[in-house]
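The data below hold one chain only, encoded as structure tokens and taken in the form predicted on its own.
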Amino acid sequence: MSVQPQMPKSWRSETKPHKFCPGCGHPLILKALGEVIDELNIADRTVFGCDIGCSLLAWDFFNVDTIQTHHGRTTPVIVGLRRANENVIGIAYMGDGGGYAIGSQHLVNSAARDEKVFVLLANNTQYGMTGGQMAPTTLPGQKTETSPYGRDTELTGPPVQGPEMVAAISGENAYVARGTVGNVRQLKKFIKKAIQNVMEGRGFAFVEALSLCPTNWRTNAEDTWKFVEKDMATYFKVGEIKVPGEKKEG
């Protein structure tokens, strides 16, 4: 199965600079994903889908079949490809808007149906490509372009806890975790376990990655890492949330 024609060999072996802003977390997430694809030797079986938003800049990152979808529709497109060809390893890549806002219904239903696909979501607490507006993941009190006085959770409700939601509604063989670009080695481990979960046909897999956006956060290097490693990680707990075969106590 091929979603797009293979590029000429000279293109496939070429390296080039990425298109993300300086300090962005997407390249770190994508590097971890690319290393896993290579280590598992699955490039010829992988279909990589990317959403509208900053994630769309990953459309030509990998030597795999790639498809860019309408905003919020990456998950169902990858689900459809996987249903059409069970040999496909489908990866849906998106930001917090594509997964928790416009695409939330697709994430919820795919998890509830236990679709054998992997969803990888970058959480940088705001809408990066469109200028830094408030997102479902914006922290309480966080200032954005549309919450200049800080997010008021009495009006908007609390930030979405995506992995916890997915873990609650998915089947017993789903794999769910939250990693961070502050610990790429751990994030890579979560990504590998997620892909292996769908490769082996066990169940749905979902990994959220806490990411960086100093451009819209308007932070220097020190404050950028403080925000992701302390502020975000305090609210969004990093770790495995649901592992097939492991039962939670209580």
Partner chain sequence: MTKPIEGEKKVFMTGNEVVAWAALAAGAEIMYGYPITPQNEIMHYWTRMAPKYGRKFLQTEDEISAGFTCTGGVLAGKRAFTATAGPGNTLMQEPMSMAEMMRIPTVLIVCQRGGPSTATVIYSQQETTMTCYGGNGEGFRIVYSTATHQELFDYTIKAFNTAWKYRFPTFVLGDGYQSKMRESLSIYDPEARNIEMVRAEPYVVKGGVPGENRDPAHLRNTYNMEEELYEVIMDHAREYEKIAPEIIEYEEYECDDADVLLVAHGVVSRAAKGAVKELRQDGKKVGHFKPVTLRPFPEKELLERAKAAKQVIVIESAYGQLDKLVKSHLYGCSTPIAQYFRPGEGITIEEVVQETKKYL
Contents of the next structure:
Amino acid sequence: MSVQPQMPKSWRSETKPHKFCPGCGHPLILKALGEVIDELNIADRTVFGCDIGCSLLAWDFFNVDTIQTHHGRTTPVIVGLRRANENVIGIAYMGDGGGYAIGSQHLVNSAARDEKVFVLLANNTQYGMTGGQMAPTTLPGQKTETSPYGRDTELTGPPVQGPEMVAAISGENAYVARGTVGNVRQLKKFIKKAIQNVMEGRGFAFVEALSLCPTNWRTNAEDTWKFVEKDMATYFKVGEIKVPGEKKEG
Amino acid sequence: MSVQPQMPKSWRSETKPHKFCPGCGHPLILKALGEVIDELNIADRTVFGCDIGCSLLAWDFFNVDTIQTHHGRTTPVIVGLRRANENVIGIAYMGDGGGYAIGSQHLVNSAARDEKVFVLLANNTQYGMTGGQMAPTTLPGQKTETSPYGRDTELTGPPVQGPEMVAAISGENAYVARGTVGNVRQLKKFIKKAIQNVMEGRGFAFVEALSLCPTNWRTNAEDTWKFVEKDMATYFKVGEIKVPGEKKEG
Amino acid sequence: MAKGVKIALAGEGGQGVQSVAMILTEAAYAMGKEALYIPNFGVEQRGGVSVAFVQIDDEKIGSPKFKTADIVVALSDRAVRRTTMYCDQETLFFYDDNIEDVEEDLPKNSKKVVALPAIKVAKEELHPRVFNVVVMGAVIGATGVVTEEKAKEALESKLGYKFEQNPELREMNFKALQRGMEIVKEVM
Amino acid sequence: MAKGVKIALAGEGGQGVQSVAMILTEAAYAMGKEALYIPNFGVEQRGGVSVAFVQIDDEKIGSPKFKTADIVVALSDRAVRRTTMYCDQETLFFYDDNIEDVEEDLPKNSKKVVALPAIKVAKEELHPRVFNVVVMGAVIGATGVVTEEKAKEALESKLGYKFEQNPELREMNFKALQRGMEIVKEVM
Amino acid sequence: MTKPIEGEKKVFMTGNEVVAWAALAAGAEIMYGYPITPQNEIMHYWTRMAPKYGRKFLQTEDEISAGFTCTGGVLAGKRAFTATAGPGNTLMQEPMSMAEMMRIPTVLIVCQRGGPSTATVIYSQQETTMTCYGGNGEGFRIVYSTATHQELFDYTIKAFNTAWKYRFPTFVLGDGYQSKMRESLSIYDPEARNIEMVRAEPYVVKGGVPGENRDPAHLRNTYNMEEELYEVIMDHAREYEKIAPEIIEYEEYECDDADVLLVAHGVVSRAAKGAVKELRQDGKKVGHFKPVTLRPFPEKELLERAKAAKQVIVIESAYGQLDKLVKSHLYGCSTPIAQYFRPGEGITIEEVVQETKKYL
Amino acid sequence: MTKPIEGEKKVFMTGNEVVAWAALAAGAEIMYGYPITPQNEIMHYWTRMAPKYGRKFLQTEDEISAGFTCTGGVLAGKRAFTATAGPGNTLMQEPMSMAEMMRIPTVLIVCQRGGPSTATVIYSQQETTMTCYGGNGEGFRIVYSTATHQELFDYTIKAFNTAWKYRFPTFVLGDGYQSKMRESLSIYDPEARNIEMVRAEPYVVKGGVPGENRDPAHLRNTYNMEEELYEVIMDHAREYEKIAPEIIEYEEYECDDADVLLVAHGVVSRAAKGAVKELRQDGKKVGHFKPVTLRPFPEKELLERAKAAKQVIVIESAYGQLDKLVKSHLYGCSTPIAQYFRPGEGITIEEVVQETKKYL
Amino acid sequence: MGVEFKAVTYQDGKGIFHLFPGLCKGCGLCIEKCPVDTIGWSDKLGVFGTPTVEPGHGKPCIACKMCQLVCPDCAIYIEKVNKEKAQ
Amino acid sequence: MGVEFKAVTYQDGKGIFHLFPGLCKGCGLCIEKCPVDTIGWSDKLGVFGTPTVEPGHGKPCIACKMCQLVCPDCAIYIEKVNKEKAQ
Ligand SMILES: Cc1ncc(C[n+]2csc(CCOP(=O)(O)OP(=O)(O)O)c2C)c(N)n1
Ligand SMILES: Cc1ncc(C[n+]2csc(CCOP(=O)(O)OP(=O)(O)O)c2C)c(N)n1
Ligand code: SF4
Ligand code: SF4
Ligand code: SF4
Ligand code: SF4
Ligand code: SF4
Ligand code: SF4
Ligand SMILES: [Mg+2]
Ligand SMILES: [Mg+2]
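Alongside the form predicted on its own that was just displayed, please also present the structure of the form predicted together with its partner chain.
Then the entire complex follows, led off by the chain already shown.
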């Protein structure tokens, strides 16, 4: 075989190029996730759930059993599955809209019940799939399709601090962190620790990944990186927030 | 007129005795609330929303316009009302099940959006109206109808820290506190500050009140007080958690 | 077909009408009869009038509720007011003679309205707690839907664990049952 | 009734078929005709083939989509494959002659299959950016659904703000339109 | 503040834009919403235009919240509305069931997409049953099904008036095609056409001090006894049936001597109408009946036509949702009813012609 | 581990207790649920008994979650179920629409209460339409309506088998009366009656390494093109219609020569049956038809009876939900259909007798 | 405006103890909170037919109003003896 | 198992730069992240008909693999020259 792309083994090459837009952050997160699945050698017992949101474009992304669910409902589907089969490593993958808006009751209650599942959330500060509406994570002043004059925090509050909320509601066995596609190596480390937390049956795991959406941000490559590394970083602090029995990296 | 009960003026005497069980904590919270409404003289522009849960028994409790809504949905109804009429002082009253379980997406997102409404939540550690099932707030080991052998925190997590979660998700203009019917004077103070926070258009306000449910706790008066003042107090810290621009009392 | 018996029992939360309904139907079931018992319930956990709808028959029972009962038993003033709707000219209406100010509210058209001294008997001869068992005795006395023996067995199976700890309680309950059966004979 | 024209335009995300559809229908509307334009859309924001369904008629238009078009224009290999389903023996099928390896996939039964040198003309004579306007010119040339004048006005109203800043752009677009009308005549 | 539309204006736009303009023209004061395709652009246009006319917008955390906040807005006495589609419409049934019970005149624009579940974001008529009868209720709702952009505009305005006049939750049932397609229509200031705009009134905080100079409003949806509930529902039923004849709307096309009657609603009726046009040119006696109100249903009117026909064909982009409505309302009629179901798919004139020919 | 029920046993218990026992006997492995009256005691009994037999329970944050976690349990290959009522059933439509689309054999016990909205916690038959056709779908579901505790037990067991055999979401439609009343029945170990227990199978994590020695499961409910969706739905439709005759169940009582045919389902059929019994004693030719499966509906069977009768009367504790089902399925029949609607209220034998006499 | 409730009035220590049987549900919460344990069960029945409460079972009332504060039904009204008015 | 992708291979500085046009969507993310700015647009078109990238536009490649790391489509594979094998 000639030289081939360095895709994670758990990526399904038959479905590549994948369905995400050019320059999207989702596949970067999924690359980190795929490498972790490879390294932990758990493709046979992992179930990957993807939400409605651009995450659904990953419904045939992995060589891993995958369930594409409803908008905001990936967490309960994966929780229900994990409750029924404790051998499963359940990963619920979703966007900021799916996790912090329509699915927030599932996120906070799964965290509160210390469900042994891993919720991985791509924060791209808006609703990507539906064409760029305001999300709970939209930055102050950011223009979106439903905040055409810029998000007014007087009217709609400040950007949601998701991991901080999850940390506040979860028990001491939860792993909570925020990574970024601007630092994929660190993100991968967080994802690995998160999966280990559920693999070892210790507790809930949550990682928010700051992501990219050049399509709806209407940014070129330069501004795409700038938005995630400068603008988003101002509001969303990258690092570990809760690490069971360990010092955080942050 | 002969000597009459010292009911808050905003209580509707025609509907008294009210519909709550003997020894229930709900009416104690509503007494504190009624007195605050009297003191602030806002009965004419207050809208009291009650949830499904025992709070619905207050649907004709006050001489205040009242909307009895759906289980968990009082927050959005009151939010929608306040958005449409900014003169209204909107109070969403609910139980721990309504607020932290089925309505949690509304609670966290209203807090996040800094809605100018006051959410008042009675925490009686279980689902009172439906006959005493486990709630997110049920104490470790507590027996309920759906945790008949005692709540197992391994399986269902620790009791939810509601105000702490709301504090984590809300902006700096939010008022957040936890009071208790074991200290009605303090509870009243918190309620007053909460209402003032929304009256002055400053921001969201949330007060959790530790409450009593002798019916489902199956406690006599002595044990009822003991449960709220000892058992619940171990898990739920009474005090102010977030006070815009002020020192907290705790 | 032997027409079955329809009974509506109503009282305040603590008065134990649901226990009476339960024990009655358990006894009937034990006798090989068909029995159906459904409590009313509303949104309130306590506070409303508690009503029990009981049917006992030789054949399978039709709809769980009924328009009018053969026997209505009301144990408080609110219960009287709540239950007159279940009466017609075939209905035997029992209420406790201790209830005040309900003369106006008693059913006008029912077959017979009977004031039972159940509270008095329980209080004076036994213990207020077994008031509901006196009532049950009265219902049994008036209808014969179940035998005294099966009623005792049902009492035993429901309260046996309490009787174990305090055998006097058994005596008292059985006595209450008997007295109930007697007083209904006296007043009717 | 004068039978209206049904056009399906398909291309890659960036090729601007939706703009062509929009300008065409705006022009028709401005001429007092009835026009209906509906884009296809799926869950993906980008990546799928972009299809525009256009109808222009003298009367009110019926259903927004149609089984087969009078004219199909496909601007990429994927677009060719996607749009053969809209062809029947009445269909005029245009594709860009720059597209490789699609001979196999071209419609077999359509009235005429025409390779348009639109990319080439745009690239060589004008600017790759106005490729879609060349295509629009070709469609207009082939059908006469709108006049050149109204097409220019529609271009003006859609891109006027850009023309203001750069009047050369206006020239280039108008030229592209004309060249499109010409080349379709040449190749047909 | 100037009016959003002065007089009358011919325009060429998408259906979602039409809805936003209609809501503005109808004097809608606040929109509550949650994004979902193909409804999104209603919000996009609204958020751009509303602030210019002092109107408000709230994006909620989900459709449950959009529906309930909308009831709150209505209770405040505002012409409030929301819009959704597909799974969002499913979720919307909870708040709409409350609106039904409490007689809260919400206005909901439905842009049907494929179903069940997430399905497609494009188009269907698979939300017909749910929009008419969804939730744990009896369907005391008013549902207008639109076929053209003109109707979308007209009935969106009308929805607010109907809702506030009769106080039943009111729905405009569109679909993804209508949302996304562009065609021409006239938009207008309703006053310029002398349309009576029914006043919205607050249910709470109506002035005065409750308990002092007026009774407090005590609004509820919960009852303790089945007898109480029965009375409430029967009141609604009687009222609904009383007003139904005033509300019912439908359109007939070439029905007078039709042997074959095509029944279709919404955008599909355009294909039916087109087919009738075509078949009539061939001298075929074909007609089209389009119910505009699906709730209440033009039962008598359709019955008359159906009885006179030899064959009815129900045509829909769903698997029998309109068919069930038609059959249950026409019970007793003996004209055979055939079906042409394309769940989740558009229906063209060609197909309808072809299908109809089977019965000619 | 011993079996929950050995052999056969006569008992006297509430309907909620019956359901819990039936689920245990059916080998249900996990229940997901959220409290709601009158369903609660199913969970109460289940949480008490389940651990003794190695079965599990999860109380979720709401019914949306109860429904979706339940789909997760099923996808794991477990016989999983949930139970709800009223507004909870409304919310359950979202997950059930996904189950419908993805052919996930969930089992849902519905204990109908008053509607619309919160209404009452007691009783009704107002969730009939929603349980059969709820959500943005086509109602490819199986719905058993039960009338007695014996049926509640039998059909709860059957529901798991039907669900797993045909892979459509399956519902047992009870009501608050059945939930709360006590009556006698026989409970049994299904094996003791030689009932074939259909095996549950995982949809994911089936052994092997995906991509190496098997294909990964890629389960979805979303499609990009309407043509794709159309094919999926038509596949479901064809399959549903193919299996319908195997699933359909109904009960007839004194129908053979009946001039007046009482149609009722669920607990109301007991009143209908009682009325027939009484009227037959007076020599009146009255019969009762009870559909047990509301989806699929015993259309042919009812049609035959209805045609032979002079009058049909639909009797229900709702405002026309069964009536719509009956009329749409009987379309073409000319026997007049009368209605007796008591939305949210119980119906007694006496009433039915009285009502029926109007047509005798 | 409003309805009237009948009080049963007791005097005990520094307090005039008004009890409204039409409101008292006999929950006993007040009994537990009285710092001088003066409150106990009364023979008089309340709204649910359960016993109401009365002072005089412990040390004299100090008119601290704790009982009034914790009564969920507003069934107690305490007046201080020195502030007493003739009724 | 799996499908094969064709690479276009460049050598630049310390890196052998394999670019898979069948994967490259031309997003440009790699260009921005290259510490030596060697990546630039190529004439070769990618899967969406947009330009792909190539090295050789700036200072020589240092084989840091940053571009490979940030490519959302795994369209780049960098080998170090000193580890180079004959292909
Ligand atoms: C119940 C429901 N409501 C709304 C939608 C429409 N919808 C699809 S994706 C989406 C937003 C996705 O945003 P996010 O979760 O942030 O993911 P992203 O696309 O940004 O990655 C919405 C609102 C839906 N499918 N279902
Ligand atoms: C959608 C929906 N789900 C469930 C219910 C049933 N329900 C009514 S009250 C209640 C629990 C109330 O508990 P909580 O909110 O803690 O209030 P409490 O009664 O304890 O004061 C539930 C689950 C409902 N009415 N609606
Ligand atoms: S819309 Fe944004 S989030 Fe969605 S695939 Fe495109 S770039 Fe990624
Ligand atoms: S059940 Fe508990 S919370 Fe509800 S009214 Fe009774 S005591 Fe209060
Ligand atoms: S006022 Fe104080 S001392 Fe007096 S009875 Fe009440 S609690 Fe006791
Ligand atoms: S607290 Fe109030 S209701 Fe309870 S016993 Fe005392 S006086 Fe009565
Ligand atoms: S990052 Fe990847 S997809 Fe984007 S331009 Fe570079 S090589 Fe191409
Ligand atoms: S390996 Fe490093 S230096 Fe070489 S091209 Fe990639 S990013 Fe640039
Ligand atoms: Mg997003
Ligand atoms: Mg509670």
